[in-house]
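Have a look below at one chain only, the form predicted on its own, in structure tokens format.
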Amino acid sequence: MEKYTIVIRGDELSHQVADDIDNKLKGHFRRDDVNPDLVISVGGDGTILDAVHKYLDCQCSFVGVHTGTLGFFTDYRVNEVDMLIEDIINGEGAINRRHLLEVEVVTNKGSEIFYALNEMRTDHGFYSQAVNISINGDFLEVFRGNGICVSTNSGSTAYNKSLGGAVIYPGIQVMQLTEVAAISHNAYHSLGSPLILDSSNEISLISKNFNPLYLGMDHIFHVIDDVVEVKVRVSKRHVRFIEYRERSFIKRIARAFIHS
């Protein structure tokens, strides 16, 4: 690693921590905010998502310092900055590759590809949607409700979890389709439970309510007109997280959701 950059949450503590990291790394590496080898996120999981989307096309690795409220993706706490500096200088980290979700939005004018580390969402809360859902061309259901969430295994602990979706162990290339506030009575029925699909599958979403389509990709929001179809699949692209110390996934879950 020769070049680094820092992505910072907007609060005072995060800026103080980032300045400390910057001062301690400058004597060893060169700061490059355009094409870094290492991206250091200082904040919470939202800051990690900011960093990933900002440097999505960069061949770099990510590591996080937790100054936020959750910190599921972050490996270091505020009082562990010196440990982080030492680990970066020693440079003996293991790469954890997290695959992205790939969403192709087909419109009357063509198609556009979007990527997410955690999930895509079509829910917006303005009105109920009727969405035709197919898997690999096989019709599954007409969903009626607030919308659809499709998450990666990384995103299984994010919005998906609040919808009652399963938490998925890392390393498995899957996506999880979860319904948002489904309408279920004598006239309307849907699967009513999360559906986990491996990377060989493609989800198709078609709806008259997609004009416009309100599409959430992680923390980024898009409004797209004249949508014909939304195709969702596990991307071949991945994001590299560098782990200088082995972190148990079970301990991460316990720290984030059960124990303080």
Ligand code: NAP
Contents of the next structure:
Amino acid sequence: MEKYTIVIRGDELSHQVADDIDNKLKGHFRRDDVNPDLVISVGGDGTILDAVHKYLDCQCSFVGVHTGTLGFFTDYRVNEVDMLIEDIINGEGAINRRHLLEVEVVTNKGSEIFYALNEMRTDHGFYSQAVNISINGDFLEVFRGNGICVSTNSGSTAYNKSLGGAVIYPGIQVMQLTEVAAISHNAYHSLGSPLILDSSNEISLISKNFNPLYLGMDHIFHVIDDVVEVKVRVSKRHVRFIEYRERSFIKRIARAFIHS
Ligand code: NAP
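Having looked at the form predicted on its own, could you now put up the form predicted together with the ligand?
What follows is the whole complex; the chain from before opens it.
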């Protein structure tokens, strides 16, 4: 590692911590905000999402310091900054690859690819949507309701969990389809439970309500006109997180959701 950058949440504490990291790394490495080898995120999981989208096309790794509650992408606490500096200087971290979700939006004018670390969402709180869902060309259902969420295992602890989806152990190459407020009565039926699919699958979503399509990709929101089809798959692209010490996923979910 030669070059680093820091992505900072807007609050004062995060800026103070980032200044501290910057001062301590300066004598050892070069700061490069355009083409860094290491991106240090200071804030929360939301800050990591910001950092990942900002440096998506960069051949870099990510590490996070959390200045709020304990996160899922952030490994160091504010009082562990010296430990982080030491770990970066010693450079012995293991690479933990987390796959992205790939969403291809096909319109009358062509197609565009979007990526998410957590999830994609087509939910709309004001108008119900009728969405034809097929998996690898096999028709599954017409979903009616607020919308659809497809998450990665990294995103399984985020919006997916609020929708009743399963928490999935990191490293497994899967995506999880969950319903957002399905309309369910004797005329309309949908699966009603989360569906976990491996990387051999492609989800196809087709709807008359996709003009425009309201598409959430992590913290980023797109409005796209004249959408013919949305294809969702597990991407071959990964985000590289550096883990300088082994963190137990089970301890992390226990601390985040059950007891602190
Ligand atoms: P945000 O304020 O940046 O994030 C909302 C909350 O989700 C924050 O507490 C954030 O943690 C947490 N979060 C983000 N990724 C997570 C992960 N992989 N596992 C567990 N918690 C995670 O909100 P935003 O900018 O609108 O959207 C960013 C993400 O927030 C989305 O990808 C979505 O998954 C999640 N979100 C969840 C809900 C929900 O559960 N109802 C609603 C909207 C958005 P930090 O505080 O550490 O940043």
